[in-house]
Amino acid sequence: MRPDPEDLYRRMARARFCEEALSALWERGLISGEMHLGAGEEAVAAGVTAHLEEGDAMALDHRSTPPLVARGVDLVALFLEMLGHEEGLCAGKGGHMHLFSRDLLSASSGIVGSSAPLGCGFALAAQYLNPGKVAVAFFGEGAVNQGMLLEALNLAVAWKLPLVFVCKDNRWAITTRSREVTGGRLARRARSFGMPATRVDGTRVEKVWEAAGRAVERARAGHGPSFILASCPRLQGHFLGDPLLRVFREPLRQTLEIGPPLLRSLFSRPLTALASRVPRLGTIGKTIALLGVERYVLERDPLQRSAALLTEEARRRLEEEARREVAEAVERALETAGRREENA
């Protein structure tokens, strides 16, 4: 069986345009609180969800919208949830980090690492109540150092659960380079528990599709869990309005805003601490530079890379369909929430 490039790109385009719509609503002040979007993770979401069927479950992290959208969640209900409306996916009480869908057997949490034990619960239920069904747990590489996630890896192997662990490796744990706080290699760590682990380029949807297909097939056959380590970018930073990326988007304004406080902290008393403060200031500069290179120089956009699998006509058609569907969902949600005029 070969991947369907149009189906995969459709899933990715819908997810990306939903993220863009959520960003626009947040910028207008219609969505409150922080927004942790999954722009850059679309190929991972599409490649995995393409293998899921009715009755399969997903345990999600705080960047849950791409898998939900790629799986086919009701877009109007999703937008209404973000707007805090009672007709939203979770009656307006979950927000973007705590989304639940009974129809899709999916649940997300803002607690780092919690998707792994939740995935074990989904998989255990499938093992006893619905054999042949599987669960998938999505999380970031920063979560793999959480104790509950390591315990979940152990239990999944010990109980031979039908579970696929999907680690989205963007190499950053908020503002800390993940390798600076992680010992060893994550794929080797997963293999040490006794499960197969595969590294894959998470910006190549066809590669993710292949790896996920093997893992899901293994789980359905009752052979236990697998681990997929997919490298992918974090295009919006840790959250919308990430100050480290704003330096590149608004260099003059941000220099004037953050420069004086940094200089004051550098020369504050006691001056004897100046020698230790200079390297720390250099670390901040290095972090900003690394983020800028990854976001604006390397341009590892999975949507652009996946477009190469299609004809230009097919790409345009799929994008137009996805944009129209998302725009109509936003319009209906705003109309229902009584905020249509604010979107003008």
Second form
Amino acid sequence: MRPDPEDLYRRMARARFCEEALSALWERGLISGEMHLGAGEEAVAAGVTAHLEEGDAMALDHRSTPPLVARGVDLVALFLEMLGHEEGLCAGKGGHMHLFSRDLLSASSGIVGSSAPLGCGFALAAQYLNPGKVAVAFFGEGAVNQGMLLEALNLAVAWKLPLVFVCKDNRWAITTRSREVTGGRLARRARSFGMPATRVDGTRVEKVWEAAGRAVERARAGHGPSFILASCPRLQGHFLGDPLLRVFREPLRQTLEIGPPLLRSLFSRPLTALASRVPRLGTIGKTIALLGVERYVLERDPLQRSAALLTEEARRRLEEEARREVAEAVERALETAGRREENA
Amino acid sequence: MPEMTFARAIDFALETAMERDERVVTFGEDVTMLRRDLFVRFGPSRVRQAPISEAAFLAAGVGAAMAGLRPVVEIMLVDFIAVAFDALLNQATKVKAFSGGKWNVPLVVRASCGGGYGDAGQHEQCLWGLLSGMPGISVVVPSNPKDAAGLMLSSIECDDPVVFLEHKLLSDYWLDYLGLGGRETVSFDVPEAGARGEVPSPPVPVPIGKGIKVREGGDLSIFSLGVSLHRCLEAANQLEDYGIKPAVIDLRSACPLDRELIVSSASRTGRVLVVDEDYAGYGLSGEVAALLAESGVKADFARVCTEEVIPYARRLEDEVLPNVRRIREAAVRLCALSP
Ligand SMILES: Cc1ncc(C[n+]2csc(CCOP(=O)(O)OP(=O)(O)O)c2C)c(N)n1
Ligand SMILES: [Mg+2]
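The form predicted in complex with its partner chain, contrasted with the form predicted alone above:
First the chain shown before, then all remaining chains and molecules of the complex.
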């Protein structure tokens, strides 16, 4: 089997433009709550969903839009849901952290780690009711320290479930660098449960596609679960309006907010402790600096990287189609929501 | 008295306790950033970053408390305590009883709670009813900075497990992270008197299990806590137009309840309205009713609570969480029962 670069890129472009549209709606105050974008995860979403067929299931985390969009969820219903409209995907009751599509056998949850056991359940039902069908569980590298996720890894092996664990490693869990609170290596951890684990560059859609192909095939054949560890960037911070990214976007305002209390702590009694406190201030500074360097200097955009697989003409055509499709969906959703006048 | 935000008041009390007692430590996810002021002052051995492993680190808090520390364990949002429930239900609250009273667990669980910013029912629950159902636990829910500081101090000084709940609508940084995100295009109904106010320095402990009457009135007793307390006060103002003068009581602790205050106020007014942002069933409001019945108080009773899963859409959410209109209407109906 060979990947179809156009199909993969179409999935990615649609997902990206949806994330951009969500960002714009959020800025306008039309989306509430913590809006976690999956911008940066498009290659993972596309490379995995390209192997899924009707009857396969997805258990999703708090960045659930790219896999849903890549798999073909109705975009108008998706946007209406984000706007809290009764004609939305979940009647406006779920919102972005709780998207459910019964048609696509896909469910998301804002509870970190919960997608893994849910995926086990989807896979169990497939094994029993629909042999040959599979489930995929998506989660972040931070979630791999969650007890229920570790239990799910074992459960999937013990029951030989047709399940693919997809860990999106963006190195961060909110403001925590995951490696600082994680023992060992994640791929090795997964392997120690007795399943194959592959590390891939999650910004390269063809690599993800290959790894996911092997894992899905294994699951369909009834040989049990696999684990894919895909590195990818977190292009829009933890959530929209991420205060750490705001440090870079509005340095003065954020420094004025964060600075004075920190200085008060630095100089609180006993002053003899000052010497040990300075490095702690350094720890905080370093975390913020690292986040900035990763975001603004090192990050590689999966869309740009995958564009190399296509001719310039094909890329432009696919982007144009996707952009138009998303824009039309947003327009129709806003129209339905009666908020068109704010569209200016 | 210095004026400070609700959020600052809590950290001020925690800082005071950490300054006084070396055994007080705090840990949880992202605390290096969330509690950065404390981190700089007290360092990583007392302000410790945790992986996303609530079941392990909350239960570790139980063990640490048994072995001599006084941990304040942070569960970011109280909803997430579900994954760590064993630590409270079968460990922390059992030790004292099972050891014949010979071993206690001076543990504080600090968690944000509550809704009103469109985050839906996995992130906006209150859960103090559920938590209060375990024998051996205290649950406190301050509604203003002064009580927040005082209750945090008392929670840390308490020799048994306490859950300290910090309502996100009152806590500026939580609301900014989870609701605003620096935007000026959204707004929330933040009760000003709860979000900012005077706090004695150093903070004065507020006893756990003691409520306070915040408004005098003889027509009915409204019992509430947290953000709902402020909604009740607003409703009470409107009720004046209907010729109804309610007494409003801030319970401050969901558990233990201030039995004396509840009984005395209810006996005097003969009408009771409980306004509770937590779920209606099997919780605080039912507990107040049971307490009154057990005490032989005859009073007409009504409640305004959250009755269903909190929806995402803000206009739906506004109706599901107790709001001023629902409180006012319930009060008017209650007073019409026995004119
Ligand atoms: C049980 C639970 N604990 C904590 C949180 C708060 N939280 C939301 S996202 C997140 C970080 C998750 O990190 P990771 O799994 O790496 O995913 P990422 O956000 O990086 O995509 C945390 C701690 C939560 N939602 N659920
Ligand atoms: Mg991560």
